[in-house]
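The chain below stands alone, shown as C-alpha cells; this is the form predicted on its own.
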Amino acid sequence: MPITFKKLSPVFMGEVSPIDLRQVHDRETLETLRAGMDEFGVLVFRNQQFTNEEQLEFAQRFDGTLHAKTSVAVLGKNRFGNEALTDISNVNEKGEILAVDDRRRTSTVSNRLWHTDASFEDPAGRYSMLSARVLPPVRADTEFADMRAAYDALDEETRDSLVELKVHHSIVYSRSVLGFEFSDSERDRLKGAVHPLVRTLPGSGRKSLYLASHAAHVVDWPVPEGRLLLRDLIEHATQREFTYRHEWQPFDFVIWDNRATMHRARPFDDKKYRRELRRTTTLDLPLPVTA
C-alpha cells in the first residue's frame, strides 16, 4: 500500500498511514517518510512495537549517524548498555521511580522547557526518534513547535536583522535556569556549540528560526541583549497557532526534524507514575549514499 500522511495540525505534523518499520528497508520507502520530514516537520507513526535494538537499527537506516554524548551520559552509565538509546524515563536500572533528589531526574526536569535535541553539538541534532515503551495512566504528552511558520510569521525587516546572526547553544545554561548544576568535570564534557539562528532547511529549502532553551546567547552582541531577543522570539514561536500537543498512545514512534522544530514534555505526577520512553538522535551530517 502507498504511505499517506494525514496533517494533525495547519502548519505542521503528519500521522503516517500503517507501516512495520521494523520491515522498511528500501529506499523508496525511507525517501517517501524522509520527503514527509521535510513536508511536515513531525511525523507521528502508530503502534511500533520496536525492540531496542530494532530501534537503533531504524534509526541508523533512516538517517545514519546517532548521537551518543548525551548530558543523561556524563551524568551515568546508560541502564540499556548503548548511550545512543537515550533513556528518557523516571525510572532507575531496577524499574523503580527515581527519587525526587536523584540528579537524573533533577536534571531532566528540564525536558519541559522548550528545546531542541543535541543543539549544544556541532553536528546538532537532525532528527529525533522517541519510542512509547511504559505511559502512565495520565496524561504525559509532548508539545512541538514549527520554527518554519514562525519564521515565515516574523515581518521582512524583523528576518532581515536575525539571518547574519549566530548563538551560542549550552546545556550547561539551559539546565542552570531551574537550578541544576554540572560538576566542573562534567562542564568539561559539555562545551556548547555555536549555530545560526536562522536555518535554511536543505530538503525544502525552507527558512527556520534555530533556538530554545539551549540557546545561551548571541555571539558578539551584550549577554542581556541576546538573551532579550532570544527570549521574544521563543515568546513569538510558541504561540497556538505554531503548535500542536501530542497524546501519546503505547506504542507510538514519533520522529522530528529538530532543525525545524521545538518541543517540551507536559507534566505529570512523575513521582507516582511510571514513564518510559526510548529516544535515538541522528547528527546533521550527510547522509549515506546507500541510503
The other form holds:
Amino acid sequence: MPITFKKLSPVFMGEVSPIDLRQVHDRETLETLRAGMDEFGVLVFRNQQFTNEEQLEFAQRFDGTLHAKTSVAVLGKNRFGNEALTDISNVNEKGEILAVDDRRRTSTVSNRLWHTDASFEDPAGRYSMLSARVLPPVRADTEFADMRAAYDALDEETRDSLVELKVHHSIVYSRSVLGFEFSDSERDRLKGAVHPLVRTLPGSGRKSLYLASHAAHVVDWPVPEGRLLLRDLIEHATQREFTYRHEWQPFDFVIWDNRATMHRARPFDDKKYRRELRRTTTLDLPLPVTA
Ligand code: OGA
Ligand code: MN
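Would you mind generating the form predicted in complex with ligand OGA now that we have the form predicted on its own?
Let us now look at the entire complex, which starts with that chain.
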C-alpha cells in the first residue's frame, strides 16, 4: 500500500500511514519521507514500536549524524549509556519520579518555553525525533508552530528589516529566564552560537524565522532592543493559526524540522505521573550533493 500524508492543520503537520519505520531502509521511501518533512515541517507516525537501538538506527538512516553533546549531558550521565538518545522524561535511572529540586528536572522544565532544539550550538539540530514510551493518564501534549507560515504572514517592510540580522542563541540565557543557573564550569562548555534570523530552507526554498527561547540577543544591536524584537517575533509566530497541539498516544513517533518550526511541552502534574519519551536529533550539517 502506498504511504499517504494526511494534513493535520491548515498550514503544516502531516500524519503518515501505513508505515513501520523499522522496516524502512530503501532510498526511495526515505526520500519520500524527507520530501514530506520539507512540505509539512512535522510528521506524526502512530504505533512505531522502536527499541532504543532501533530508534538510533532509524535516525541515522534518515539524516546521518546524530547530536550527542546535549545540554542534559552537561548535567550528568545518560541512563541509556548513549548521549545520542536524549532522555525526555521526569524519572531517574531507577524509574522514580525526579524530586522537585532535581537539577535535570529544573533544567528540562524549560522545554515548556517555545524553542528549537540545540539552536545554541553550531551545527544546531536539524531533525528531532521523539518516541513516546510511557505516558501519563492526563494530557501532556507537545505544541508546534510553523515558522515558515509565520514568516509568510509578515509584511514586506518587516521582512526586509529582518533579512540581514544574526542572533546569538544561548542555553545559559534561556535557562536563566526560568531561574536555573549553570555552574561556572558548565557555562564554559555552553558558549552559545550565532545563527541568521531568517533562513531559506534548502528542500522547499521557503523562508522561515529561526527563533527560540535560547535566542538571547541580536548581534550588533543593544541587548534590550534585540530582546524586544525577538519577543515580538515569537509572539507573532506562535499565534493560534500557526500552531498545532499534538496529543500523544503510546509509541507515537514525531519528527520535526527545527529549521522550520518551534515547539514546546505543555504542563501536566509531573510530580505525580511518569512521562517518558526518547529523543534523537540530527545535526544541521550541509547535505551531501547527490547526482
Ligand atoms: C524535546 C522537547 C517537548 C515535550 O524533546 O526536545 O522539547 O513535550 N519535548 O516533551
Ligand atoms: Mn525540544
